[in-house]
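One chain comes next, on its own, written out as structure tokens in the form predicted on its own.
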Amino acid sequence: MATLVQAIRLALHVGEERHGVTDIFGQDVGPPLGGVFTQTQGLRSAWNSPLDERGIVGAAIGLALAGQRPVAEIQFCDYAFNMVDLLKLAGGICWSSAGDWNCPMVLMTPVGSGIRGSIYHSHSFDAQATRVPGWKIVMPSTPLDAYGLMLSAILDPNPVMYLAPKALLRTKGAHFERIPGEPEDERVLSKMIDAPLGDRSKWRPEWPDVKDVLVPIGQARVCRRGKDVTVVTYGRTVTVAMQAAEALAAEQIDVEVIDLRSLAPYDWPAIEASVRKTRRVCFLNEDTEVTNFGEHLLRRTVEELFYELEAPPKLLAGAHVPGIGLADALERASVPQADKVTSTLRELARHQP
């Protein structure tokens, strides 16, 4: 079973085998690292780029514009601040041009808390992509959902952001959610594709015969079907809010949980349809609380679904504070954790209108 991280590397593999992937790219990306969380490793089209983010995007825009399909990577989202402008400017390629420019570039990022990387290496950045317009914007929360995304990214003929939780690149998926043609034996996978430790001059991948699998950008994933209370969320919170629900499965409450997989665009008929049937709403995410994106999906559920609510609908979302602490306990106070999830849920289903 691949990991969420083998999971994207395979599908870089494939993207640049047979969709046209000709340069992926960024600090450290190329050998011999392969990537800080080893994402690239043993990738043909992979080179290593000055520390310079601005220079990564920019040097990204200038070769999809020229016609190539480049994969750029920001090491960490944290550093990602610096060259918004130059995002706007991708996202803004198509729609100033009518239609005559296409821009196909992937910017993939880590983002999130969960590997105790403090103030400079723990930063969300959904609520911060999602106000750029023009973009595409998904974080996975699953190995075969890493890789269908990502597929469906490179596809793309205009600018995908792919946020990938730091907290889940070493998790595994279900069972079912194996990568076709991936091998069934994780040891003989980690043999194939990751590289070794020490000298890596003469390694090279074996890459398995994968299988082309696209999620489509825009629709969620139902991943607890229920009849009490919703809860919305995405990357590392899914299991977040699955922990919860299975606790509060012993009480009797019954939790739905949505992956939106995707933040633009998102899925709105799948979240009204779940608050139609529940009634009752939690937007979770791990960013900082003001001017969260979940706020926005709160702000259109009171909006548009008002008369079908029995609770005021709840935005459960990261401390608003400048950033995140090294100690455990202050990681664990600054982002949302499982037992904060289950006593907000079951606070929304006892609610008596």
Given for the second form:
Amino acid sequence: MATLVQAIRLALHVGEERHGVTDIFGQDVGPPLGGVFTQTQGLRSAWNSPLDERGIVGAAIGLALAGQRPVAEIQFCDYAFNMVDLLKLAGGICWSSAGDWNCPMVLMTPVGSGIRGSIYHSHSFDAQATRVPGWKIVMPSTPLDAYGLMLSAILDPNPVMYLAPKALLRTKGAHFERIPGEPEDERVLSKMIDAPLGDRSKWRPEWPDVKDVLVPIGQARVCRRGKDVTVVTYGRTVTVAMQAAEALAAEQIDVEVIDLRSLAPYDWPAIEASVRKTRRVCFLNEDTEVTNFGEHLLRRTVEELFYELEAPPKLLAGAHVPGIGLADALERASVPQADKVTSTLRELARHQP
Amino acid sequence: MATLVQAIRLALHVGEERHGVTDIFGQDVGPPLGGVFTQTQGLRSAWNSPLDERGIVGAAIGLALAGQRPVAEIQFCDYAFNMVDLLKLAGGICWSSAGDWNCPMVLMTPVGSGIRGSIYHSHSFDAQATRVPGWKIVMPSTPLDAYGLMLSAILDPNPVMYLAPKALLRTKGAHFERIPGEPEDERVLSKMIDAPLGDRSKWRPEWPDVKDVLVPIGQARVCRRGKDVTVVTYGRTVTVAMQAAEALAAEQIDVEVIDLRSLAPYDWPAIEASVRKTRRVCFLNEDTEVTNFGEHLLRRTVEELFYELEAPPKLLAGAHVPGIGLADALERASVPQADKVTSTLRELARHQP
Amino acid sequence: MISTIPRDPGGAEESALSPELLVRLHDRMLLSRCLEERLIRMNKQGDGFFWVGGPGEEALNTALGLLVHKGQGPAFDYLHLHYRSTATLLAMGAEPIDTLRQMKNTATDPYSAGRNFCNHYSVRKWNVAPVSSPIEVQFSMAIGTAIAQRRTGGTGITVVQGGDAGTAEGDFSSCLVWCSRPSFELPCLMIIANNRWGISTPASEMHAERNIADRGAPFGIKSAVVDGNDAESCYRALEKAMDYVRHERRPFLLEAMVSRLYGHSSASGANFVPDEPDCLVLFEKKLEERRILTRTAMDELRAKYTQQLLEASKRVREEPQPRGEEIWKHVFAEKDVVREGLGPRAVTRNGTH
Amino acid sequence: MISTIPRDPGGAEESALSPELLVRLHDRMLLSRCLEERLIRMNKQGDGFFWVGGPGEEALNTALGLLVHKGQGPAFDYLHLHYRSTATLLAMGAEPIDTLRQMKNTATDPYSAGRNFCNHYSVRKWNVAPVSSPIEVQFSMAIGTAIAQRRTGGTGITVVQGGDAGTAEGDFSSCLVWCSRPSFELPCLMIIANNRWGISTPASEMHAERNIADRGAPFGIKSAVVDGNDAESCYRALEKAMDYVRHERRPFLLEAMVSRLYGHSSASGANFVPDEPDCLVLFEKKLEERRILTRTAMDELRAKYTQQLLEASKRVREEPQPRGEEIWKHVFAEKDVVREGLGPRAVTRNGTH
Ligand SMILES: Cc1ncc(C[n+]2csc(CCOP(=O)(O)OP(=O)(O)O)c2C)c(N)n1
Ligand SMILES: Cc1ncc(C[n+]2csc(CCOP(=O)(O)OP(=O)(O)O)c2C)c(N)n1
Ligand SMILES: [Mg+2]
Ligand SMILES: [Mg+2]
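Let me have the form predicted in complex with another copy of the chain next, following on from the form predicted on its own.
First the chain shown before, then all remaining chains and molecules of the complex.
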């Protein structure tokens, strides 16, 4: 089974071979490293850029305008805050030129906590990203989604932000979630496409013949059907929600877990259908909790489904503090943990209106 | 009566004379112009900076660390998106050094629509600002509040963002809201402190002896007491809410208008008390509506006051599009207008639970 | 007046420009001036909310427009211009009435459908990237079109232009760094129109550089300074510089010393500034002296253009304004217009979304 | 090996450093190396999540630490350092065990209370501004402390240091622009520790500058390049440069060619790199040759420090970790510690909030 990061790499490979991707670039994206998380190893269009996020995004915009198909990377989303103006610019190119131009580029960046990354390698970007109109935004939590969303992002005529939950990069998918064409044996896959340690100058990957899979942007995935309470989430916290759901199953509480996968546009029909069914909903993410994207979803839920609700809807999100501290206890206190998610869902399910 | 922009200037003058303000700087802040809205005319500490927002904020941080008392300006908040990382840095200096340092600086910037400023002179900054922990954030809607909040900002040991609603800069306060010490006659005031047109090289302002007034950061102002429905807002839309309230008074709908004044920290007790009374609430601002600060306030209201509510709480905010278009109809369609606010409040008041 | 200092590429004896070319240069310079004067008049009469434009840059910008290899895609020149590039567009063949449409923010404005300020051009079919108000971001975007052109080869180049004050922004530095990477030099012509002002702030107080062009030196980027008030010098300097970039496929930095004949914008009054050299007056004097055009002929031409533009402005006044609901158009592109325009090189498949 | 090229201020014959000074230099360099080796060992043994530090920069950074005018407030030197500045802090007198505490993210870590990565110092009483992970932002902040010192006069200067790759960020350019403004030159020493790498990316592929120091020239900023692997050269170059900045009150740009002896960080393995010159080995050889220290004495000293640090690391292991609820501490400063530390110059009034 491919890991999430291998799935990204496979999709980028398919992108450059079959879908016109011309440039995969950013800091340490090209050889020898191939990305600080191995995400771009062995790709023929991968190259290293100067240490300059503004240049990276500017270059991607220009490449897109010139009919190339760029996939640019910001090494950690923590370092994407010096060019929010350029994100706004890219998101506004089609709109401000009244449709004269479009700007088809992919910007990928690792997000979130979970690797004890301290203040500047633990940031989330979902709230910031959803504040920039004109972008599509995706965030996978499984290898197959990572693969299919990347291909959809590459083919989209708009700028697409691809948020990769860094804590999940090494996780594998479920058996039925295989990428069509990937080798049965994960050691075989690793041997084919993972760069060796040490000297890599002579190494070339051997790409498996994987098939196209497009995960449509804007479509959520119901990871677990349930009837008692809904949790709407994405990225790393999907796994936390699933843990909580398993724990609660033992208590006869049946949790529906929705992995949003796309944040813009997002799958309102999926949320609506679930809330109409369970009448209890928790929005879960790990970005800081003031002016948080989950608050948008909650607001819309309240505006449109107020009388469907049998409990006050909840948000679980990150603490509104300037960073995530290095020590274990600090990180754990800063982002929602399984126990808190479990107790919140339990309370929602048991809530007497 | 001082206008809002004159009130800012008076406060900055008091700041440099009595409270240690050492530097008031930014693009075109110093002579001869004294700010694109006249906000810094005649101030002895005002100086012009290079055209470099990152340098401006970096300089302010450094000045603060060196014990100076800087008030930096970003000419339009539309141009503040290339240094969000530095805002985060400033907001995190105390926290990441575990209290070793603090960073007392004021960053002021004009915000919002209302002057037909098109795509890049109409932005709001409240949603973005509230996403940066460690900052206090204020936004006046009257001259006296503008004055008192600026003095509080100057005296605060933390970084304070001062968002000035540009459409209100030329508006005057109510009679009872005079700044203590300002001349009775507004023409006299203008003659004393407004720079003449043409050559200003010999002009010196004559400052009235205004007294200190501190508007505490974190304290809302109830602009209008009412019992039927609450509107929580700030900045330019305070005036829109007041118009709507007047219109509805004729229909025997009694609207309570809360001017939040501080966005961080914000006055939750004031919101809570009002919602407990009216049981119907609308959050109103003009920033784009996805991942909007009003959504945070609404979420907290739902979480804490769900069973107090007799109608689904509402958000009225700006359209989630890449910019505000120049043409009248485009601007009007992009930010909440009085008629929409009025009808929303009417519906809320008349809503049958 | 600053004289032409062709430092590099230099030396070669300069052939005189043909009389036909001089007449053509004059024609477009004059038309551009008349257009700006019409725009200013419109703004003062309330037909349009804001004026910013290029009176004083006509010599430079007309020459640029005449020298551009016009067309769509990397085989032709990409243009990343600023809000003073009126003459460039007219010299390329833009219809003056379209500029009036943008001034009056009509629905018929082909550059932004009434969304953007005047002189904010966007012409995909001629590779003119959307002009946007934030200073200097075009220098980041230019990197990308130049990378594309480095790859595709041929003679298409990237031209990026901005003001003097804006070079303090990091984006200018980014462009220098990225354009000069060893073995990765980019075919990019950077033009600085140095009018010695940033709004009200004199360059002499902000910039230690003797010439901004000197900033190329540390990167091995060749540069020149040209008298932007001399049309022939501009033409020759641009011709040389473009020729160098086209064929050497390396960057070049050209600084032109220009005038700012109506101040910064309508925000500063848009009144004629008598004490700066006027490139049009100087050029007309030369043409008269050399008996290429008579005073009468030039006066008649001016009268004709003035009259035509007056009539055009009346027509524009009758044209429809955009409707509010149009703000929702073009937030996302539905198809990939950029790549479709490039023909068979574009990917043929679109996503399923 | 790169030889010292004192370009400016230059020429004067160099007096030999005293034996006492050489011994002191060696002592702190050695201690710093032993400390880094202990940190790396701790990380490999699981005592600390991440290592980044300065082995290879000891010659430069020790000299800097010894030459700093240490104290609080603008009369003393401000330091805006990077994550390789271990030796600077030790030379200033920092306790090695405190660095171990930060490595082990204990509650007792005086620099960040367990919040930040190791070698991210913050010492207000010595004017050491908080080191933060985002590359190059210290070059923006440095502007501010230098402005303060320009104002207060005296001999205090601002020192800002970063790596080579980081100079591609706009902040480096900002620092050059702001430091060299005509009649507003700033007493700022910019140091580039050029190890020819940005993580995995060689400078030779990203930077056309023959020397990064050349980037001062367009701004009239004097500069020099020094062999960072030669302790004496470093000391003398820094002494000269600091003397110039202190007394001329003008900026200086010093580039030191250094080694990166354990790779980028623990993320890249933190293994010893045998093929780069080792400043400590070179210095010890010299000291032995000149009979200032014997091999045995130096070996014994190394053994002593190694032992002391091992013991200290064991002690640190027993120290308490921060508790989760502490994340809420220091989000806001309650008092103005920066200005209080400066004594009577600070405003005496605090706000009422
Ligand atoms: C990033 C940014 N900051 C500030 C502004 C406001 N502003 C508009 S024009 C201008 C001065 C530009 O000066 P210069 O670059 O010399 O160009 P000029 O207008 O003189 O042609 C400023 C500060 C802006 N548009 N963008
Ligand atoms: C703004 C920013 N972008 C990216 C990174 C990730 N990063 C950490 S260190 C580094 C390389 C820095 O190279 P250089 O400036 O030469 O310093 P060195 O580590 O070589 O001392 C990068 C890209 C970062 N920390 N900050
Ligand atoms: Mg200028
Ligand atoms: Mg380096």
